[in-house]
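Single chain ahead, by itself, as structure tokens, in the form predicted alone.
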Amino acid sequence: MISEAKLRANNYGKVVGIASRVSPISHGENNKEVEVEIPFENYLESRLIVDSFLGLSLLIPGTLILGRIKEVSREDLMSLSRVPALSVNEDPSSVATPLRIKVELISELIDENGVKEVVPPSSPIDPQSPVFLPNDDFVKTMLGLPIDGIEIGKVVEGYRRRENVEARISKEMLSHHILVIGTTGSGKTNLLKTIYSKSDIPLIAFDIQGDYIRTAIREGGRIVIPMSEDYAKMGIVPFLKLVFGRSSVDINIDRDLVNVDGQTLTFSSGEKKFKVTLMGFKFSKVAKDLADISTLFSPQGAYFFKLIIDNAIVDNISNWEKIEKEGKNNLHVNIHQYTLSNIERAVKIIQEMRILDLKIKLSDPGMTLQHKSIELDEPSYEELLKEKITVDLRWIMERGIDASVTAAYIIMNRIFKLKDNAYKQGKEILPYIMMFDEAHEYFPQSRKNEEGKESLERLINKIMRLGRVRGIGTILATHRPEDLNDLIITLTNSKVALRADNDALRRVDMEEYSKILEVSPPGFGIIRTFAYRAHNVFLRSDKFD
């Protein structure tokens, strides 16, 4: 019996000890820990530490279990023999005692009629069951780690990375959404950049700090920049010099510009080419969106604003008085003066955002087109669905919350509608990722007066509720999960916790790890996901160069 158990163990690693002979071994629903013993000579060779993995080969059930070391214990020979110490003399020989270990049970490999399956641990653990150091393949199998997907780092044991045991994000995990929490400097942005870089799935990253500009350039992606009037007046070349300068990237426009196609410029940077698309919003195309986005409209104001738009020829927002007059005449209904005042006040404030109906001076490297101006429009969203996109919101955010919310909302909504139409038409559903770093900035924050973000919050809620069957997965990263609503917390079925305080961990039900994560180094964290067999897996993320 013991020989057979050792043989099974040796197929998956190296035997180093046995389940305890001197302590009862019991485990159940509320207790997943058992005690094992490692002979001194094996202890010297194995360098076991807390959180190392161990395997158990059960004598009678004939199954295999993966566990994690939770506690280690060492005793001198005098302590074991319960002999009172008559002196404090050193005796190295009395240190050669077994290492006692408490092991947290993680998963069990059963074999039912030749079919192997990993299940939660449930079999009785027999005394003297061989304990073994598991090999990498056994660890991967027992943790249920995906074979395919985006590699984000390595599984760790204590402070040591298992270099051949990769932590991956599978497509299934992406479709059920992911939340990353961590303080400033914990490695959130590094993790998202790694995903951006390694993903073979098209994605869009909404960037409010310029953190992903270098990443987009390195990966040959596209940078989309929603413009405001202030920067459009500068002209393309001066503005892009400002963009690249603030982003600390070595791009020389005269040297690196390859092509100008309207409002999209292609640059060559090293081995890859990347694109920059300057975009604007035409009032004629986004007017109805504005009624849904802006909290400036009353419910009646939004309703009649849309009716006016439907019954008039809509062009530049500067012609609003003409548009309003034509729309009202064609409606043949009386609109209450209070409602009209609400509409006019909302339109005036929208005009003051200065993000609609923009023109920009176009220049090529030789400046032969320097006096030509083009109207900025929205890009082809069908093309964006095929690429890696960074939306640089820094510039439009300078016009205020309403301006940045408007830009982010329209872009997200256009993409969602394309995916929604494909789903409803029965077309092939291709995966797509939406990434939100500093995700709390997209939601109304309790400590600020930010009602303007409510429409954006509703849209993100909608995308996360309906996105899975439409191929949209979202990744949100924040150091303030308390600013995310309960639905977001519920819908993110995979969570990665990096260094974080107790309040943030409590928000995602991971406060049990606060003592570890409050002082953990950058990139060290815990991933909790339905897609792994283990409830929580420690990892160290790869460093993005």
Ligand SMILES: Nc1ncnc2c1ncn2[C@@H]1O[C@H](COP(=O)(O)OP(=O)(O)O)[C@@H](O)[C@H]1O
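Rigid core (definition): largest C-alpha set, two forms, superposition within 1.5 Å. Positions refer to the first chain, counted from 1. Here the structure is a predicted model, which means the values were calculated and not measured. What changes on going to the form predicted in complex with this ligand:
- For residue 333, a C-alpha deviation of 2 angstroms or more is recorded between these two forms after rigid-core alignment.
- With the core held fixed between these two forms, residue 351 has its Cα displaced by at least 2 Å.
- With the core held fixed, residue 320 shows a CA shift of 2 Å or greater between these two forms.
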Given for the second form:
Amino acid sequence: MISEAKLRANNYGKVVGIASRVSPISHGENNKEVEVEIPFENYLESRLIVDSFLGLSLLIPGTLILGRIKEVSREDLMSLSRVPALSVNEDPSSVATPLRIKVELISELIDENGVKEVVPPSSPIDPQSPVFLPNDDFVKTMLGLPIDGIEIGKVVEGYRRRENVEARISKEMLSHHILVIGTTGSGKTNLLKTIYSKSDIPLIAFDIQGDYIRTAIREGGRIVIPMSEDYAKMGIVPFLKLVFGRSSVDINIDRDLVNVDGQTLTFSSGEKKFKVTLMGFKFSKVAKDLADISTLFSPQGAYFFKLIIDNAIVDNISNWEKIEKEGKNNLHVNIHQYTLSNIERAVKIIQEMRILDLKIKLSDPGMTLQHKSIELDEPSYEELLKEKITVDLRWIMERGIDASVTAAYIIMNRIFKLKDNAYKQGKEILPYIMMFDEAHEYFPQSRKNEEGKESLERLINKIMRLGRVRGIGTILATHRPEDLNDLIITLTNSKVALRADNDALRRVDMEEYSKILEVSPPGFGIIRTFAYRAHNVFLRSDKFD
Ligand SMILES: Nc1ncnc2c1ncn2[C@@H]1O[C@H](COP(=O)(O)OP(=O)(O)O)[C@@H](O)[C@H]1O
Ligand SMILES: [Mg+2]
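Alternative state: the form predicted in complex with this ligand, after the form predicted alone:
Okay, now the whole complex, with that chain kicking things off.
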């Protein structure tokens, strides 16, 4: 029996010890720990440290178990026999005692008539069951790691990476959304950049800090820049000089610009080409979306704002008074004064953002176009959907967080509509990723005006709940999960916790790891996902730059 169990164990690793002969081995729903013993000579040869994986090959059930070392203890022979020191001389021979280990059981591999399945550990652990150092394949199987998907790092034991055991994000995980939490400097942006670069799925990264510009350039992606009036005035070339300058990238417009196509410029940098698309919103095109997504309108305000727009000729937002008058005249209903002032206030704030109906001076390196200017418009979103996009919100951010969030909402909404159309027409569902670093800025817990909460939550529901079957997966990162909207916490079914304090961990129900995560190095974290068999897996991300 024991030799059969040993043979089974040999398929999956190297036998180093046995389940305890001296203490009873019990485990159950609340207690997932058992004790094993490693003879002294094996202890000398193998590196057995806290958090390493161990395998157990059970005698009677014939199944295999993966566990993790929780505690190690060493005892002198005298301690075992309870004999106090007899002399002051040391006695090396009595150090040759076994290593005792407490193992936390993670999962069990059962074999029902040749069908193998990984389940939570439930079989009794027989004394003298062989204990082994599991090989990579066994660890992968028993943690139930996806074989396909975007590699974000390696599984770790202690703080050491297991180089051949990759932690991946599968398509299924993406469509159920991912939240990354961690303090500043814990490695959130690095993780998202890794995903950006490794993904073979098209994606859009909303970037309010300019963190992704270098990555976009390196990967040959497209940088989309929503403009504000101040920067549009500068003209294209001086503005782009500023963009590249502030992104610390070595792009020289005279040297690297290879093509200009309307608002899109193509540059060649190294082996790759990347594109920059300047964009602007026209009030006549976005007015209705603003009613749906802007958190500035009350529900009644949004409703009547839309009616006014439907009943007037809408052109420039600077003509709002005229538009409003015409709409109201054609409507033949009385709008409550309170609702009207909500609308007027919202329009005023939107006007003040200075992000609608912009013109930009065309300037090319040769300066032959410098006297012309064009109206800035939105790009073709169909085209964007096929690429990796970084939305550089730094410039519009100078007009306030509301301006950049509004721009992001419009873009998200447009992409959703395209995905929705494809879905309704029964077209093939293609996966798509939306990434939000500093996610609390886009999806806050509550806004100053509670009126906007409803439209914000409608938008979240749309993108995440309805988005799922339409192929949209989101990845969100924040150092302030406390400030993140509750819906986001609920709708993200995979969570990665990097270095974080207790409050942040409590928010994602991972407080039990606060001791480890309070002090962990950048990129070290725990992933909790329905998609892995083991619900909490320690990982270290790959360093990107
Ligand atoms: N897996 C890792 N290994 C080593 N260094 C890392 C790792 N992940 C991130 N870092 C480094 O830690 C620092 C902070 O990372 P960053 O992604 O900017 O953190 P955050 O976005 O959470 O503030 C950066 O210098 C980054 O290069
Ligand atoms: Mg960051």
